[in-house]
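There is one chain below, alone, in C-alpha cells, taken in the form predicted alone.
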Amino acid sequence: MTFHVLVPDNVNQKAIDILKNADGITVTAPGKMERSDLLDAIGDADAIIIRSGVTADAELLEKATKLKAIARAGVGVDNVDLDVAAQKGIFVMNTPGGNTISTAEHTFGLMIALSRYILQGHQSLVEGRWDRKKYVGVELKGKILGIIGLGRIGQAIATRAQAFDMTVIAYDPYLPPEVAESINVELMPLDDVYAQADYISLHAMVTDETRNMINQESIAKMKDGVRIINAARGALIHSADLAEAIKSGKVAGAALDVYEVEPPPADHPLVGLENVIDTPHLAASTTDAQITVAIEAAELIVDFLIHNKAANVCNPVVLE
C-alpha cells in the first residue's frame, strides 16, 4: 500500500526528504499553498504536515475524505478543529519539544528588552535623541518571576531566570510538585502568582479557564509595576483592560508576541503604546526550531503511516 502525503505549508526540506525516502509513502510539496488549492487537494491526501499558517476547520477535515493523520510542525494545534477530527478518526499530533529552546531564548529576550528599553533606547537613538536619563530600567537580579503553566518552555526559562538570580515561582495544576521542586521552583495557587510576581511570563493553553485569565480582576492582585511577557497565545490575555492598566502606571510593561488576531488590527490598544514591546509572533521563528519541527513532524506521521505507532496526539478521543 502506498500512502500520500500532502505538505501545504513551507517546511524545511529535510522533513520532505524524510518522507520521500520512507518506502510505501508519495510526498506532494508545493510550498504554501492557497485555500482553496487546499481544499481542492486534501481529499487525495492520506496525512498532512501543516504550521500556523494552515486552518484544518470542519469545511477542509470534511473534504478530507481520506486523511489518517494531520502532524503540526510546532506546538500549538488551535488551528485544527480536534473534536471533528477525532469524529472522523483523524489523528492529530504535534512537536512539543522543538521549539521550546527557541521560545524561551524569545521570552527571555523580551523580558531584557522590558526591563532595559532596549528597543525605546535604539529608536531614540536613531532619530537622533539621547535619551539615557529617560531610560532607566531595573535589574532582573533579585526580582521574582511568575510563569503561568511550567511545561517544556516554562521549565527552560525557569533554569535561565535563575542563572540571572531570579527567584521563580510558578503555577501549574498538572504538574507534579516534584518536578518544580528538582528545578528549584515553588508551585503555589495563581492569585499567590499573582500577588508575589516582579514579572508574570503566561505559558498556558487557551482553554475556558485561562481565556482572558490577565483582565481587570487579575491585574487589580498583582503588585504595582509589574511587567507581563506572553509568548504564548494571545487570548489568554484581555487587551483592552491590560492597556488601561499600563496608561494608569499599575503595569509597568509589557512584552508581547501573540495576539488574540494575528496579525493584529491597527487600532489593536497594545500595538504602538508606550512602553509596550510587539513583535509578530517570533517565538519559534529560528532556523534551528524550524528545522526540528519539521524533521520531528515527518517522522511522526512516517512512523504513524509505516508503523502505526502514534506520538504525541492531541486528541485522544481518536483511541477510544
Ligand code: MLT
Contents of the next structure:
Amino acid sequence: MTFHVLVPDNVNQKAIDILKNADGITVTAPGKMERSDLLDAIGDADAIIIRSGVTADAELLEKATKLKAIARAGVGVDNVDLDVAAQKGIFVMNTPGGNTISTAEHTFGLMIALSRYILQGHQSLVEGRWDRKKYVGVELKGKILGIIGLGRIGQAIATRAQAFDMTVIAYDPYLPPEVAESINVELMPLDDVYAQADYISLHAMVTDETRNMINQESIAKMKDGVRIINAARGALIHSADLAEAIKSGKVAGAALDVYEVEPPPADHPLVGLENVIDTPHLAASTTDAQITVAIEAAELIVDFLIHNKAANVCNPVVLE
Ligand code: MLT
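Could you switch over to the form predicted in complex with D-malate, since the one displayed so far is the form predicted alone?
Every chain and every other molecule in the complex is listed next, the one we just looked at coming first.
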C-alpha cells in the first residue's frame, strides 16, 4: 500500500527528503499552494504537512476524503479546525519544541529594539536624518518583565531576561509553581502582573478566556509607560484599544510579530504608529527552527502512516 503526502506550504526540503526516502510514501511538495489549488488536490492526500499559511478549516477537511493525518511544522494549531478533524478521524499533530529558541530570541530582539528605537533610528537615518535626541531609550536592567503564559517559549525568554538583570514575574494558571520557582520566576495573579510589569510579553494560546485580553480594561490596570510585546497570536490583543493607549502615552510602545488577520490590512490600527514596531510573523523563521520543525513533522507523518504511531496529537480523535 502506498500513501500520498501533500506538502502545500513552504516547508524545509529536509522534510521532503525524509518523505521521499520512506518506503510506501509518495510526496507532492509544490511549495505554498493557492487555496483553490489546494481544495482541488486535498482529496488525493493521506496526510499533509502545513505551516501557519494553510487554513485547514471545515471546507478543506470536507474535501479531504482520504486524509488521516495533519502534521503542523510549528506549535500553533489554531489554523486547523481541530473538532472537525477529530470527527472525521484525522489526527492533528504538532512539533512543539522545534522553534522555541527562535521564537524566544525574536521576542527578545523585539524587546530590545522597542526599548532603544532601533527600527525607528534606522529608518530616520535612511531618510537622511540624524535623530540622536529624539530616540532616547531605556535600559532593560532593573526592569520587571511580566510573562503571560510561562510555557517553553515563556521560560526561554525568562532566562534570557534574567541574563539582562531583569526581574521576571509571570501569570500561568496551568504551570506547577515549582517549575516557575526552579527558574526564579514568581507566578502571580494576572492583575498583579499587569500592575507590576514594565514590559509585558504574551505567550498564551488564544482561547475564549484569552482572546482580546489586552484591552482598554486590562491596559488601565497596567503601569503608565508599560511596553507590550506579542509574538504569540494577534487575537490576544484588542488592536484598537492598544492603539488608543499608545497614542495617549499610557503604553510607551508595542512590538508585534502577529496579527488577528495575516497579513494585516494596510489600515490596521497598530501598523505605522511611531511607537509600534511590526514584523511579519518572523519569530519562528530561522533556518535552524525551520529545519528542526520540518524534520519533526516529516518523522511524525512517517511514523503515523507506516508504523501506526501517533505522537503530539492535538485533537481528541475518536476511532470507530
Ligand atoms: C508557531 O505556531 O509555530 C509559530 O507561530 C510559527 C508558525 O506559525 O509557523
